[in-house]
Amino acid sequence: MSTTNSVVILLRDNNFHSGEELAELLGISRAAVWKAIHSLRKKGLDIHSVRGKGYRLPRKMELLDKTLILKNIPPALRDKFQIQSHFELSSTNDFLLKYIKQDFNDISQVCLTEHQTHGRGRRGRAWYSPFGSNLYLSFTWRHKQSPQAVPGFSLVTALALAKSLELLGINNVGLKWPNDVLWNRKKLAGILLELNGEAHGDQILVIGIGVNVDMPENSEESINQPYTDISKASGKLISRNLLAAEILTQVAKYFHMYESEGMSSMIQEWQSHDAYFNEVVELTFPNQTIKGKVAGIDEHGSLLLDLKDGRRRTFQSGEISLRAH
């Protein structure tokens, strides 16, 4: 285990910790205590340091768990995932679209760590993935159905994630089409879907979830949108376990609705979370913008919007973005 990784451990009890003490305890000289505690404040960890008293933690700090996570999954579920966390990876979807095998079987590959250096959101856009603050989680998914219906995938997997946290006790959770969670029209956390090729002839989904826990200080300086977290939404700190747990056994639940059932049935659904339904928003394109009201989503998950001259068009997602006029 590398020397930053154990000072987190010794950290994790929100007590303060000399620099001295650190030292002896992981056997290390005091430079490499201070070396350690400066790469982990670039990896957006939050580390309070008084002189006379050394380093800590501005609260108890809970390192993810894969047994606690399987804990907490319905035991009818728990064969259904197979889960391996780390420290830190280049990003959690990365991982598995590099080293998942293509001969694997029905079980989803679950992949958690507690910083990305490279985090990745949709379109390419950098994912700020502070350490040990939020929730970096990836699955895969083998879909045996038509290729039409991946896109909806990402729709399905919000549903799931607004569940998660209802479930969790946070209120007045929003859906920006087509994959956006929202809390007050903040964003609250993004989903990113990927394909990893076929296996005998069905798809492997490699799909990244991304949740604000409890955000760093000064966050607003490496993130360019109105964003919150959990602590703000819900007024505590949430086990970032414990939602790792809801958010797979949700996922499980509404993939199986969707295959078995398609979009149709969850269409009310999505509705009720929709943060801009009825209201008038700008499509952008790369070389237009088009203008009208969110009349909801159809049964491929595509997004319907009224235009001004009277007609209803369908935009797939993956094409566009969304911003309220």
Given for the second form:
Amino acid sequence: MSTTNSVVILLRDNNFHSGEELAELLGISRAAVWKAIHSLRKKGLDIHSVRGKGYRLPRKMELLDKTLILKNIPPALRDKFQIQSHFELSSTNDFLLKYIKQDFNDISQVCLTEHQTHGRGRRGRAWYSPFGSNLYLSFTWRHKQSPQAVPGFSLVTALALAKSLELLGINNVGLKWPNDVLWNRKKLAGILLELNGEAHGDQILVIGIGVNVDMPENSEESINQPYTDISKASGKLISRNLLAAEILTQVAKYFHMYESEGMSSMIQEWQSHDAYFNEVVELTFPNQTIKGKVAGIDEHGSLLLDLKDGRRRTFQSGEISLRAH
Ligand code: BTN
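What would you give as the form predicted in complex with biotin (BTN), now that the form predicted alone is on the page?
Everything in the complex follows now, all chains and molecules, and the chain you saw is the first one.
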């Protein structure tokens, strides 16, 4: 294990640890301890230091723990997932996109990490991924039906995510088509759906979920859109392991429901969470902008927009950006 990771493990109890103590416990020099602290801060971990006392995290830290995640998934769904967690990856989506080329079966491969060096968002944006404070989770899904159903998985994932957050006590979760999860109109979680080609005619999806759990202070310097996190939305700190378990549980339920019944049974649920329902919004395309009033989604998960001239148009999810007008 790297020195930086060993330092996190010692610091996670929220007590003060002097440089000397850390150096002795890890059998390294104090300069090496300082280097590790510096590198962790650069990865976004908030480490306080007090002269004469040492280093301390602002609060206790529960590291990702795949055993705990699995234990909190209902037994009937547990064997549908194979989980791995890492201290650092470039991106959990990238990891699975590479990994499942060599090894993939019907079980959903789940990958989590404490920190992403190149977290990716939609439309080529970066996804800020500070160490240990949020959830960065990706999973594979083998879809055996029509490729036309693939874009709908974005919306279904957003619904599963909203349900998980509600079950953990977060109220007023909103959705923005196609798959932003909001609270108070600020971004709480994002979803990145990518295709990793086909295997024997099945679509292999890689779905990445980033949930803002407890953003470090000063994160606004690194994020160029209004955002919030679970600790602000609920006033409490929640376990990332329990959150991951709930998300995977709901994903399994919603995905099976979608594959057996389609989107129709979820239209109402979407509408009740739609943060922009009945509001005038702008859809931005590479070379034009369309304005209209949001009228919900159809059975394919397409957006329904009522234009000023009375026409109703549908838009498939893709590289469209929806903005409040
Ligand atoms: C968005 O722009 O709203 C989508 C954000 C998706 C972020 C998650 S974090 C886990 C996974 N790995 C990535 O690099 N991106 C997704």
